[in-house]
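The form predicted on its own is given below as one chain in structure tokens.
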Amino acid sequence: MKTGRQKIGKAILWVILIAVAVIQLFPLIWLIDFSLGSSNEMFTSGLLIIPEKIRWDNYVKAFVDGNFLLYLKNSVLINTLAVVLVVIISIMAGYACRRMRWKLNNFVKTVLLLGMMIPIHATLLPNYKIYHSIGVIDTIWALLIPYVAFSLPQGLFLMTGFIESIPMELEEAAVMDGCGIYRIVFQIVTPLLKPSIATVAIMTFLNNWNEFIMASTYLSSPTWKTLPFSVLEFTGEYSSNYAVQFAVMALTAAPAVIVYIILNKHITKGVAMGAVKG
């Protein structure tokens, strides 16, 4: 039986959590609210509006005039490749650092994990000069390389924690059966890393989806521009049409929000398990 004090404490906790959730979600609610109205209705005294007429045409203009499909395709392709590469490399690097014995084992792991302490945008200028010298500016590699490089330390951190929890006896039995190193890693170890793989994949996707500074620095032609560039398509003709700009912002944010809502339990579960096991 819960005492009155416990019930009051639980009620207070729920109130605090609901208040924090509302504060966090309010900018998204505000964005969607004003994207369904007209630009003139934005200049009202209230925080939110009730549009006189639902303007779905704002989303039609955002979808058509913002090159949405092209930029969406580029974002999906680049982020999918980044997720696949980060997962594969972090599994192999995590296994090499935790299970294999070699002289620079701890040193290499430490160097890789130091990447978590470096802000991704602190490397803009040196990366630009390097990419320009090797001729990858304005190509898919200009984004793929830094996205993978800066997502890898986090992936390695989570993978090593899970790999440590896998019993060595499984790998010893596989060796006795004649399995090579690659069969052990990808057929024995990898299936046991599903929670960690899901967490690394989702966090890599979310971290890179809305990245804009590097994309605007390394890309100039629309061939490989990603979804955040849709917003820039309205700086000219629609510069005063705020409702259309809000619509394209909502469309840009929608995929990441949907992915997070659907897969949120995998993120929290994977991070919690990785922290305990690591």
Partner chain sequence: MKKLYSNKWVIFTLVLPGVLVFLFAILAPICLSVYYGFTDYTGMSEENFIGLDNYVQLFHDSAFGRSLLNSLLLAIGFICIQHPLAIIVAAVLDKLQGKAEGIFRCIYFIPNVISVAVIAYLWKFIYNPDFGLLNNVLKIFGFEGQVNWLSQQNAIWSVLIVLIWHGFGWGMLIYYTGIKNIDPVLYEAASIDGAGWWTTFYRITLPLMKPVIQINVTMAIISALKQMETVYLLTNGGPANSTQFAANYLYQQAFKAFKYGYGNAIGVIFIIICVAVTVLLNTVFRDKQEA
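Throughout, rigid core stands for the largest set of C-alpha atoms superposing within 1.5 Å between the two forms. Residue numbers count along the first chain shown, from 1. Just so we're clear, the structure is a prediction, and the values are computed from it rather than from any experiment. First, how it differs from the form predicted together with the partner chain.
- After superposition on the rigid core, displacement of the C-alpha of Leu69 between the two forms stays below 2 Å.
Having seen the form predicted on its own, can you show the form predicted together with the partner chain?
What follows is just the one chain, with no partners and no other molecules.
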């Protein structure tokens, strides 16, 4: 009797898990399937199509006309710079607020953390005006500054937590040896923060990689445009060729999905650490 009930219970578990997996994944399978056919084949009443001929040329069009390489390069460059800056600035500020002795340490930390509450989109209008007047519109700075600014509070929050947990004795020994603060921060504390740096880097990357509303507000020429623009610009150009539009969407999604699948354990751990603490 009991084994029978257990079997049914197990079956229900599997049904739930598979049903949710299908719901989460099927739209993406549909996307890839249609991207390999021709536009005419889409008007079917079935769920998926078996393309008469696999049309890789959809992807060639998407790759070339979607400016894929340029936008991918921009995305990688801007996001990497943003991650590096967020990590360095949050270690410095986190160390100063947690370890150094001064009156305003808690006040400064609270103020910097306030940024977490401010909705990014409310700053779009005034920032557009500011960037225009100082001439950074359409430059890499127009993206770097807000990307760093809005990831910094979370980075700082995580870093201060981790810095606190480092034993003071290590630093004391370094001070005895005549080490200055800068060397303590960058040569002794930073290497110990490796896991937290990974968490902050992953969170910053996830925050900014797919961002496009700031990019489309502050940029006008293709020089610094990021990956989402491949999709945004394409729909106008190929408005009737749906299959190519599907190809460009699949292509744009691919880098992040591939990296995620390869690094999935680390990313999952990073998100879990970051989100539960943040």
